[in-house]
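First, one chain by itself: the form predicted alone, in structure tokens.
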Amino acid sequence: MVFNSKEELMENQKAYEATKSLLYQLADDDFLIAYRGSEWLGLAPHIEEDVAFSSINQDTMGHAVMYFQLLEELGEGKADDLSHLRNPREFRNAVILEMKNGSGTYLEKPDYDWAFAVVRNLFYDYAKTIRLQSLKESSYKPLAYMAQRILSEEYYHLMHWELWFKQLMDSTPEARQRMEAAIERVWDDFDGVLTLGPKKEDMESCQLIGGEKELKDQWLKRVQSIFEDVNYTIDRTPGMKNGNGRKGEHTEDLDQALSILSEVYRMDPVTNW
């Protein structure tokens, strides 16, 4: 089963709907974690990290744009409208990716949690890399080609977060305590990233991406490997404590993020942004 073009894909209704569902997940995940990362601009631990993290977020937001453009090609509407004008309950990102960086706001008393940022981004980039490796073999060839392009950047993102993770886990007792608390928090909701949503069987049967269980097992193996490096264990599987974003279940944090992200665009959607 191979779909070389959108025309071929649209001839198969099941594959067409499953592809759109998958693309919304990919786009929304990158869109939200890139935004939360951008809120660290000027607040990162040091100037070099400020530059590095900003570059990572720029890459990730670019990946979201690419997925939104594929959705536009499939007839879902303008890419800018898809990212800025949808109702929050129409978003399909995992809940853990929409959560605020900490208390306060970027402009007023931002008390952000760097340990949370490190753990969330590391776990996410493990999952993203595994998905991209699977998507390289996707039956929808425009998506497969895109995955190949994006994957080349993920190598450097992972190196960055693995270094931070290991250094902080092996640092002071306070750093270790903060990191372990962040791991527990992210773990409680990370199954929301790993799930492929209601159309997961169609995605697999149409060979758009590997099976959900297979991808989860690969992610767990990667995470357990770095846990061993820092002498850490966790005795439960990842959960979805605050809702399943793949089904449109979200928190007020998403409302807050989207209101800021879309504020300027909503003023004049017809402008060429």
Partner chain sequence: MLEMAQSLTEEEKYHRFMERIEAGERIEADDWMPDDYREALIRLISMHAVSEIMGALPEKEWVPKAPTLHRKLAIMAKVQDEMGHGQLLLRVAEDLMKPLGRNREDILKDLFSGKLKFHNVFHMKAPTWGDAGIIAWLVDGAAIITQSMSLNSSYGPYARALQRICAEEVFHAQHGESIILALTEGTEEQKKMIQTSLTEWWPALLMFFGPRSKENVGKSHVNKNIKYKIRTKTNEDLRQEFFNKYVPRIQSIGLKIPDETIHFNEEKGEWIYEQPDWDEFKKIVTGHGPMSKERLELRTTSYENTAWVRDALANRNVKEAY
Contents of the next structure:
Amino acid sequence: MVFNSKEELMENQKAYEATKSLLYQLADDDFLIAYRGSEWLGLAPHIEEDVAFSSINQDTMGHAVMYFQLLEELGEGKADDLSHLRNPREFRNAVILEMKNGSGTYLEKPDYDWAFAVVRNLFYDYAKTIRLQSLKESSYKPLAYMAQRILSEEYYHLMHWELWFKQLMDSTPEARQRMEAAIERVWDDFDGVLTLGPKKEDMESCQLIGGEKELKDQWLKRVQSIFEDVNYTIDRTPGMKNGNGRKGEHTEDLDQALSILSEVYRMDPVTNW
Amino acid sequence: MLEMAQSLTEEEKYHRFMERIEAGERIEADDWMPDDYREALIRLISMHAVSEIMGALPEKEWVPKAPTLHRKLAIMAKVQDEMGHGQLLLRVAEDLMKPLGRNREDILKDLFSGKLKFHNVFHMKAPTWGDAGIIAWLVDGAAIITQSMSLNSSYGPYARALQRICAEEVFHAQHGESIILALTEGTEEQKKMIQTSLTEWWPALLMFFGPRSKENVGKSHVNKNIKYKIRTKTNEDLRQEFFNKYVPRIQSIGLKIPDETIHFNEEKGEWIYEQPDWDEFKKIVTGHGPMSKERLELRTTSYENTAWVRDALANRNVKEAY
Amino acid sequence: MNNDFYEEYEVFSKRNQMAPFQHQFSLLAPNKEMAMVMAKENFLRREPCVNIWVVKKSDISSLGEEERVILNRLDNKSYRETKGYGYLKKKWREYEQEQFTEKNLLK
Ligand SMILES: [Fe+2]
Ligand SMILES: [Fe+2]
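Given the form predicted alone above, what does the protein look like in the form predicted in complex with the partner chain?
Next comes the full complex, this chain leading.
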């Protein structure tokens, strides 16, 4: 099965719907984690790190834009409308990616948790890299081509978060304890990233992406390997404690995120900004 | 020969230092320098550094709120640059402070305690997207004018940092122009938004360059800085340059400057304008501006909340050393 | 205690395969791995770059202000340079031959 263009894809209703569904997951995942990252701007533990982290967030939001543009091509509407005007229930990102960085807001009393940022980003970048490697073989060629391009920016992200993860896990007891708490928290919702949602079978049978099970195993293997490096074990499988975002289940944190993200755009979605 | 050089008296060293300054040579971090030169540089550069870092905060409010995907990315890159400018300048200041046994931690503590001041403009509110436009266009525009004056600073590391900074400022200015023009060419609402922002920011923009002479507001370090070729122009020179460059541009796009009296006096060859409230300026820069407390709190809280991270990696070093 | 977090590193980079390493700037980082990860985005987020060095500042030795007198040199060393052999051009012309210069070496 190969779809070289959107015209070819649109002839196959099942593949067309499954592709759109997959693209929303990809776009929304990147969009939300990049947004949460951008809230850290100016507040990171170290000024040099602030600059580095911001580049990662720009890259990631840039990837979301690419997916939104693919959706735009597929007739879903303007990329800016898709990112700013959809109802929170229409978002397909995993719940763990929408969650606040900590208590407070980016403007007031931000009690942000750097351990949570490190763990969430590292686990996500592992999942994202595995997903992209699979998408390189996608039957929808415009997506396969895009995956290859996006993958080229992932190496730095992985190097960056792996380094933070390893160093903090291997430092003071306080840091270790904070990191372990963050791992458990992210773990209990991370299945939300690894699941392909209700259209999973169609995505798989149309060869848009590899099998969910297989990708999940790859992720577990990768995570186990870094856990071994830092002498850590966890005895349960990742969960979806706060809901399945692929089905439109979300937390209040998403409402909060989207109202901030769209505050200005909503004033007038038609005008030129 | 080496011994001879070392046996110079303080006075001879000062004399040789001034000769180097006058010959347009660049002083480097490890060179001998008079205490008041070092002090003047530390004062100027650490204030510049923390202003960049504090300057990221009002704009940061608009990073996630920027209207479109493209604007979100652009303003993120712009604010990132400002943090980067802070980094460059902190490094320059830190090297100057090293012989005094002080480091970054001390600079940040002085900022938190209010001992180290930051630029008046970053104490102001930025309640609308229009403010994000005005900051990038005019605050950065004003900053470019002051910074490019010191591109030839006698202190080499500062001049080199400014070269990196100014290259990025060109992007900032264009990013600002792009926001402004979209608003002035947009709907009535958008035009109103940007006019309000300009009106609100105008006095702060005039204050940005500092008072005309020290009579206006206490002591001034301008003269010493000029003698040492750290800077080459006075506050008023810079403000006049700003008017030259921006008054015609502001007017050409249909915005109104909130000063009925502003005009260019051909005879005097300078702009005549209404003075901002310099008492207000003094209040703002001493930490009593509209947002001074909130912004400092934001920085202080985040610095304290991430102290465990710095402790962790610092102790990791100690561990590895044994 | 936090002071151990702030080690100074100098950052160098190479613009392309043929270019020499060039000093960019310096940064503070707790160790060299962190310094490397910071260096890329702090100083090389716009210009092309094919490799990076980070060097701990304390590992670099340089000349102090007074020691720089060792760099003094008289301008009596034309024998070391091609400008001391300028007259050869005319000579070779007499033999209807070209002089060997840098220009025809690179040709
Ligand atoms: Fe700046
Ligand atoms: Fe700027």
